[in-house]
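Shown next as structure tokens: one chain only, the form predicted on its own.
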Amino acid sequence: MERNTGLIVAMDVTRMDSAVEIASEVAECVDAIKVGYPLVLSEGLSVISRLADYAPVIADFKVADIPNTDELICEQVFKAGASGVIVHGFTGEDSLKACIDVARRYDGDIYVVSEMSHPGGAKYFQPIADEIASMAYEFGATGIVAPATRPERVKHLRSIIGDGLSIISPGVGAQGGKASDVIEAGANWIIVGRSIYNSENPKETAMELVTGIGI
């Protein structure tokens, strides 16, 4: 993934028309768009290749399964027009290691999650978040998602995989986190939903973000 604005938009929307209206007015702001569960079971995953139109799209599915089910899982992510795949590494080096080598046939994006930006997410993720971290870059991953609500971990996680991998980070706008902050910290892209796709004028609200990432 190119990185321009330093925004990816959370579409967490569940209607197709309104995922591509979203899409086509900030399409120049943003450098992807992530899409998850509630879009895709409600449209299917031809919403994945509509979406691809606008801008790169990032599968966060949160793959976590046995290697044999995450290889399934992420060939039809991606033979969808998903550029990329968001997984959970708390299953282990197996598993992360089936995902990453499917996105190698495919030219992909394998993003693991070492923590997530809700309050409950700090307390069973950060134990293992290190080691997490550690094997998304031992096993050669793209990146790792990081909670913009907590930069003081983006900044430790950032420590611990060096520069050699992406991190992209949730949580700006709604959940409380400050784009300059989680940038500022370590963090490559930061994902915005709500502040977005709730708004009045989605292309302004993303232009204003923008100007916050500061690139």
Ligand code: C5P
Given for the second form:
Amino acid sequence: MERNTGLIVAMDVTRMDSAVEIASEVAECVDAIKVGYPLVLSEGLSVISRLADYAPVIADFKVADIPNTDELICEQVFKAGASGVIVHGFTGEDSLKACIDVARRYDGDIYVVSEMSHPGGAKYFQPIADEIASMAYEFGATGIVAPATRPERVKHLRSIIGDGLSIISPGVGAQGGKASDVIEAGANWIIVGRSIYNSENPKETAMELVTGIGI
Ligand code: C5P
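Having seen the form predicted on its own, could you give me the form predicted in complex with this ligand?
Below, the chain from earlier opens the complete complex, with every other chain and molecule after it.
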């Protein structure tokens, strides 16, 4: 993914027409559109190719299964036109490797969740986050997902993975994180959902966020 604005919009609306409308408004302000279960379960996998007309699409399916199933899932998602897939790392090295192998065939990206951004995400995730980040580095993932709600954790996780891997970071806005803090801590991209798609003026909000990122 090319870094022009540093902003990824999380398109967690549940209607294709809303998603397309918002995508067309914010396209010039974002480097990617993240889609997940809310939109895909509602409108089908075809949302991926539809939104890819506006920006590269990252599919946030937090893939977490045995290697064979992970492979089948990633295959479908890349085939549908996604540029990247977000996967879990706690399922182990073999599962992660299966996802990365598929991504390589499609010249796609794999981002590994190292720590969730919500309050409950700290309890079970934080104790294993460092190991997951190391594994992402070792196996050649594109990057990790780290919490904008805890910039000090982003900084720490950056120190583990070095500069070779990207950090994409959700939690700015509705969850309380601040764009400038998380970028300063070492994130390459912030991921923002509700603050943009619930805004009266998504484009204006996206532009303000881009100014806050300050690339
Ligand atoms: O609406 P909001 O800006 O909080 O959206 C954040 C997005 O990032 C949601 O799609 C959420 O599922 C996702 N996410 C997250 N924390 C993670 C991984 C993904 O908030 N660790």
